[in-house]
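Next comes just one chain, in structure tokens: the form predicted alone.
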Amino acid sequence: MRRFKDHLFLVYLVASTIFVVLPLFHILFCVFANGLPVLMKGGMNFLTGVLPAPGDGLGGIGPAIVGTLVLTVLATLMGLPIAVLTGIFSAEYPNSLIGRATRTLLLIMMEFPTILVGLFVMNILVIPLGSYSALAGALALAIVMMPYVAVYTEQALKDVPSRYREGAFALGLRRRTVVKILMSMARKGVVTGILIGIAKVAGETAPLLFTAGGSYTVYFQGINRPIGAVPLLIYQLVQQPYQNYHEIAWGASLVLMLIFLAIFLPIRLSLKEVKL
């Protein structure tokens, strides 16, 4: 009975493991069997050319993704020192007010709809300048990212077993010093939050409604000046009764994961874990 317990968990387990893989999958084999023959049909033209009339053949999807690689760069710019800061602050200061406090708001954040964040950046940036901006999009994205990276910054601190830390200070060492000691040894989860925050802002849609306001018929023009983003057109496609935008809307989203593959996979992989 013991050993049929035993065979029976193992195999609640692998179903279980299945369940969860299987949507994965799925999505990526739709993805790539409905969006390689647009790459294909479309060659480097639907990389470089620009969006097409509707019924108007494949086109382009370039100022899409210039766009998507300028929004993410530039909220990284805007929300990863103080995201990487405010981890910090959080698992050094555990039990202080300030530190409960951000920890919780961080947690909050997370679950956020992102669609009021657009709205909250619309009302401060886009009214009051009067236009669409990619200043407003990568402001949005900045704020979406910043509690993902602060939370796992914080994390991986607290994964650092506190001997390292205490013989740190026992030797006289200065606490800013300690953190750069620590940060490299934690380095694995903190680059691991900064990619997951980058994939999700990079796939961002809901922020950008209300801030970027697509432009997909000219490149990127000025960071005050409207500006188009593969997820966003994807939207806008696939609400069209066209049958070219449907077939766009396929390609951009093989992009799009590729986009999210080329930066996530290479760097996690080559990320030696530090041994504790």
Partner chain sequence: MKIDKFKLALLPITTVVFGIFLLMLIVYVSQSIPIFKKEGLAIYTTNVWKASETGEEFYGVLAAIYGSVYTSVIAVLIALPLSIGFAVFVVDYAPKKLKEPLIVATDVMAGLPTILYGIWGAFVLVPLLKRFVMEPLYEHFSFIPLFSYPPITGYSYLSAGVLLAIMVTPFASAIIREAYRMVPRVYREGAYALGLTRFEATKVLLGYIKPAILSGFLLAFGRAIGETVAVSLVVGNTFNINPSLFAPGYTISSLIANQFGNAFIYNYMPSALFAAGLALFVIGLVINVAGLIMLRRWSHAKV
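Moving on from the form predicted alone, kindly provide the form predicted in complex with the partner chain as a structure.
Only one chain is given; partner chains and other molecules are left out.
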């Protein structure tokens, strides 16, 4: 009987493993199976063209791709300095009250519903400015990105063996100089955090819903104008009843998935573990 239970247990473990991983392969397969024909049919034009009218062929998702690029770069510019410095702070002063509070806050913000960030940015930026804008979209993404980069920076600094820190202080260096040295040692971890943050926000949809606005028939018009993004485009197209829009959505999904895997897989394979 105990033997039997042991076997049954193994069956349960294998079954749950299959159930956990199977959806990933099914998703990858479906995105390829549905997206690849669209990409083949649309050709280069699918990557550079603009969104067609309903029922009027495939067109392209060029503005959305450029939009995702612009939003990600802007978000990184806004979020990165604050995030890295916050990470340094909570690594350098782990026992002070503010240091501990910062760490807790970062972990909370990592799990914070991203739609609430979007709604918040709409309230403080879109309404006063009177229009959806690239700036608002990027700010929302920057807020989403910040905790990831900060937590990685903190961890990277903490992973530097403490004798280097002690040695530097023993030389009588100022803390600013010490941190500079430690940062150059922790560079790899910090860069990883930045890349994970970028991979994360490049795929985000919810924070953009009420901030970026979406713009798929014209290319980038300036940071105070509405802008498109690939995930946002997919979300909007899926909800439309038109056949050609669904096809474009699958094609765009394949593009998004390839972008994500191109950033994420190299980082993941060069590391032991990641925190998402």
